[in-house]
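Single chain ahead, written as structure tokens, the form predicted alone.
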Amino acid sequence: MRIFERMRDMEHEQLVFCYDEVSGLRAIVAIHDTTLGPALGGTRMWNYDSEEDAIEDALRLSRGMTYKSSAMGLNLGGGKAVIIGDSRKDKTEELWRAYGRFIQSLGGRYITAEDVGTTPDDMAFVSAETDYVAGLLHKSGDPSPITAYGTYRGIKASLEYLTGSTDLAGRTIAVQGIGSVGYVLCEYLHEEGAHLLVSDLYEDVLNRAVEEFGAEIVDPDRIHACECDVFSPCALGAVINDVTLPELGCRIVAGAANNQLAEDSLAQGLRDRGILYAPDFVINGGGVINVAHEFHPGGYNRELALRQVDRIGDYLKQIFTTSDQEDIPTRVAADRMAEARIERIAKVHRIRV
């Protein structure tokens, strides 16, 4: 990988490599854009196949956070961190404390929180070494449930736009990945009478979903091809690619995973197939909204955060309408909406004292 060329192409500001021999920490922090404010984005812990894969994930995720914060109307930039390791085996207090010291060294340019493979308990260790951490239990807590709630609202908005009804009863929804976000999403969907198809890497959560929701287990490599009303990717990214696109059996793609499209050009492929795509950085924006409310002058207020998350459906309808009016993919419409706000704020002159 030619790292600086990749950073140039994706318009990144900074890429930081963090290594601690004692704890075994191997972390990468990517800061994409700080036009709107300090870069906010969670820390993902994953057993990447290679260091190049970890770098690419950090770059793509941080760029998505810039667009997500802008689309949600937040005064925050985009960043993301990845830690190479097994989240079920490799966590230690020493690792998180070492990581927190690296975050502190960035002087507030990057604020971290939970993501895939990390929890509020992990962030508590990080907070012992830095003030630049959010999603703590005594503040907004784990953002996953709010991300799930926003995704649920986005699914209903997508169905309403396509069918004229938000009713989930009898709808078949395929949820790929039922971790901390996907499982809570299933709770919302099941409560309204949806039939759930689920896949995951861990048998224990699958069995729990069968018992609690009457869900049907599907092979993770084939769940995208199931006949359903909504395919909801809630695991890792790039699930929509050249192989899976022609196999999709859904009318709508609407899920919480980041970077669902392996390539941006696939958004046109979805449109050509008549599949309504809810852009990932919009429908999964509930978590960043929740975390951002920690920085309000009056302190965190869950009611106010949820009220803003409820607007995700309105953002999606605006994007869908623009997409149809201008005959462009929904992803392009969402990108333009986010980029327009960044450009407007960038033109505001700073008053120097």
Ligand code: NAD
Contents of the next structure:
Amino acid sequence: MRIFERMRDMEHEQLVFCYDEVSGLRAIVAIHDTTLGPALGGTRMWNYDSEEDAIEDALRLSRGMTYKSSAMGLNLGGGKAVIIGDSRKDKTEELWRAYGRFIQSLGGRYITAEDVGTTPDDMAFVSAETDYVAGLLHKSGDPSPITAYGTYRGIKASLEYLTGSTDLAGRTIAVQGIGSVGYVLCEYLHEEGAHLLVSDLYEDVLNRAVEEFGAEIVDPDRIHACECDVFSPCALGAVINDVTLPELGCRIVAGAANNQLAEDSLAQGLRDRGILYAPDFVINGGGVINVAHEFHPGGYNRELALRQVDRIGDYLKQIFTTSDQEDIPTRVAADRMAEARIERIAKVHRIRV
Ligand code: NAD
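Right, the form predicted alone is done; let's see the coordinates for the form predicted together with the named molecule.
First the chain shown before, then all remaining chains and molecules of the complex.
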């Protein structure tokens, strides 16, 4: 991998490698763009097949955070960290504290929080060593439930745009990944009478979804192909790719997972197939809004955070409308919206204070 070329192509500012022999920590922090403010984004713990995969994930996820924070109207830049390891086996207090010391060494250029494979308990250990961690239990807490709420609002807005109705009763929704976000999303959808198809890698998680929501289990390799109103990716990225695109059985793709498109060009493929795509970094912005409210001068206020998350449906409708008016993919419309705000604020920042 030609790291600097990749950073140039994706417009990154900084990539930091953190290693600690004692705890076995192997972490990569990617800071994409700090025009709007310090880079904020969660820490993902995952058993990557290779170090290159981990670097690529950090680069792609951090860029997504720049666009997400801009689209949500936040004064934050984009960053993300990945830790190479098995989140069910490799977590120790010393690993999190070593990681926290590296975060502190960045002096606030990067603020971390939870992501796939990490929890508020992990962040509590990190906070023993750094001020630059959010999503703590005594503050805004785990962002996952609010991400799920924003995703639920986004699914309803997408349905409304396509069908004129937000009604979920009798709709079939395929949820891929019943983790921290996917599970709470299922709760919202089930409460309003949606029929749920679910897939996950863990049987215990699936059994719970069957018991609590009457969900139907689907093979993880086939969930994208199920006939349904909405396919909701809530696991990992790249789920829309050259193989899955022609097989999609839905009218709408609207889920919480980051980087759902393996390649940006697939956004046009979705449009060509007449599938409405709710851009991931817009529909899943609830979590970052919630975390950002920890830095509110008046302190964290859940009601204010939720009020801001309620706007996600309006952002999506604006993006869908632009996409149809200009005949461009929804993802391109969303990118332009986020980039335009960064450009406007960069011009304001030329004024020295
Ligand atoms: P999580 O680790 O709690 O859950 C992910 C779930 O997906 C796990 O249960 C895992 O077993 C399952 N999974 C993994 N690969 C799968 C596959 N191929 N098929 C089916 N299931 C699979 O993570 P989470 O916090 O729920 O996050 C889910 C997604 O949402 C991630 O892409 C994350 O980046 C994104 N996201 C999360 C938040 C948040 O607040 N947690 C915010 C924004 C975006």
